[in-house]
Amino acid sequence: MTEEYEVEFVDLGEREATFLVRPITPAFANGIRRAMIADVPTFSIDTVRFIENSSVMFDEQLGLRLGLVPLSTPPGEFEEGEEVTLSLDVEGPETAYSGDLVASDPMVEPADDNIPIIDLKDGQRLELEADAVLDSGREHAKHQGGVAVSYRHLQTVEVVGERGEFAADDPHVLRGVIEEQEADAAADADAQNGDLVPTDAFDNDLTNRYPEKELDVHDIEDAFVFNVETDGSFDVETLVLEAVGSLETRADELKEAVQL
């Protein structure tokens, strides 16, 4: 029997997202996080051939900078280990940017065009060819498309009483996402039970949302909120789907191995 999972986006952008997954265990949540960091392959420059470098920076330093330039990675179009060649030719006085890199395959290009590589003075030139290889974050950190991936329990707030007349007016700081269960006590007139509310919507201070109330905060044990940011190699939805797909593939491989 296949278990059904609920996935709900709290906030969704091209490179950043916050979403809820339930019911899952802490181990499964950590597996999803690790897969987004280490299992989804991206292109990254691996070797550089300098034709001319009359800048003030050593070849090795430029190579390190180029290796950190995120490159777009269309899922399913390449196999791990495949390479794409990029070239760059800039003469000063000019700043060489990531957008000056020209790839042999139009599907692979710098995720951002405005990453500075080096400022070239009059008479200086940088000409090179570079090979970008498709590999995963478990092999090298420069292949980690998920640059910031974290999760925490979804939480709920319980109103346990009224604050005393002379109670200290201290903030009750909370960070993350709450599932609204006390809509009648919330300062937000449009609040409804079951709403998912990011805590920054009330400046991370529960006393702003539930004024004059005594509160208890509880973790919802099987519900986890993920915060994900990519380097631009692909969008957040692609990263999540590819990560979950890698977990499914490994689970199938394990199942087949156990049955042998």
The other form holds:
Amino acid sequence: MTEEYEVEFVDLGEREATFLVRPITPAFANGIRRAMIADVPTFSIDTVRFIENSSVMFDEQLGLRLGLVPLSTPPGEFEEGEEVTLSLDVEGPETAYSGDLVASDPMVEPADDNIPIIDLKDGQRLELEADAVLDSGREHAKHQGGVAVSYRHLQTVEVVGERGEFAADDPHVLRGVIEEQEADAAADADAQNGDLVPTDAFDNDLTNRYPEKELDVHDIEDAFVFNVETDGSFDVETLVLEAVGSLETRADELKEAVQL
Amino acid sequence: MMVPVRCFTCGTVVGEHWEEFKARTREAEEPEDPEKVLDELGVERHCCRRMLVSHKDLVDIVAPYQ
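Could I see the form predicted together with its partner chain next, after the form predicted on its own?
In what comes next, the whole complex appears, and the chain from above leads the way.
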């Protein structure tokens, strides 16, 4: 069976995006979320050969920090298990940053340049060679491409009457994205029914958008708003496409195994 | 010792914001409110915020004992 999915971007940045998908079941949405976190492979430093380390931190501590530095991972170029070598050579008194890492392959580079690795004092030196490996979040959290991936229902607000004159003046807080269906009652002059409005547009307080009204909030079934952030290894679009691709690959492998 | 590279809970990279955070909230002539500095640095979730707010830099303290 084929489904026509409606996808609409509420917000799109390079490392962060909010988008609506419908119709989608909660199970499938969760599957995509889990695939984004655990199944999309990323490059991360795995083995380190120290030539000189006279800093205050042990080799293993530095190895951990180096492993957590996000490295750019071009999609489709490498196979899982392939390695790229990076090197670092810094002499004190100076701080060694992730930007000082030099990669043998220019496609795989630190995604952020100013992550401090270690503070070196006068006379201390750090010289090392590291191998970055392509692996998935399932193996080690350092390989997680998606950080803070979440989804919530698309919600809609219904006006059920006027607020009583003696009712409390409390703010009605709602976070997420709403689909406008009471454009006439909205405080915004440009509102139209069917608009997707992120709640921070009205400071997360519904009484700002629908003043003096009594409101009922409903979840729209099968419509989910994803909020995806990446650590810099790739952009959001790549992450989502690779995640869905990995689900497809798994399903195909199962299909082959089951076929008699 | 050094500031953790990533938030323990969600995994966003917070190490890069430490130096600016420290400079603006402690070393500046007019230390600013940490809440405001974190908001401006774009550190949103409270799991990431506590990584910076509650970090104690031990590298300088340990250095003489090396």
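Residue numbers count along the first chain shown, from 1. Throughout, rigid core stands for the largest set of C-alpha atoms superposing within 1.5 Å between the two forms. Here the structure is a predicted model, which is why all the values come from computation and not from measurement.
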Displacement in Å of the C-alpha of Leu254 between the two forms, rigid core kept as reference: 2.5
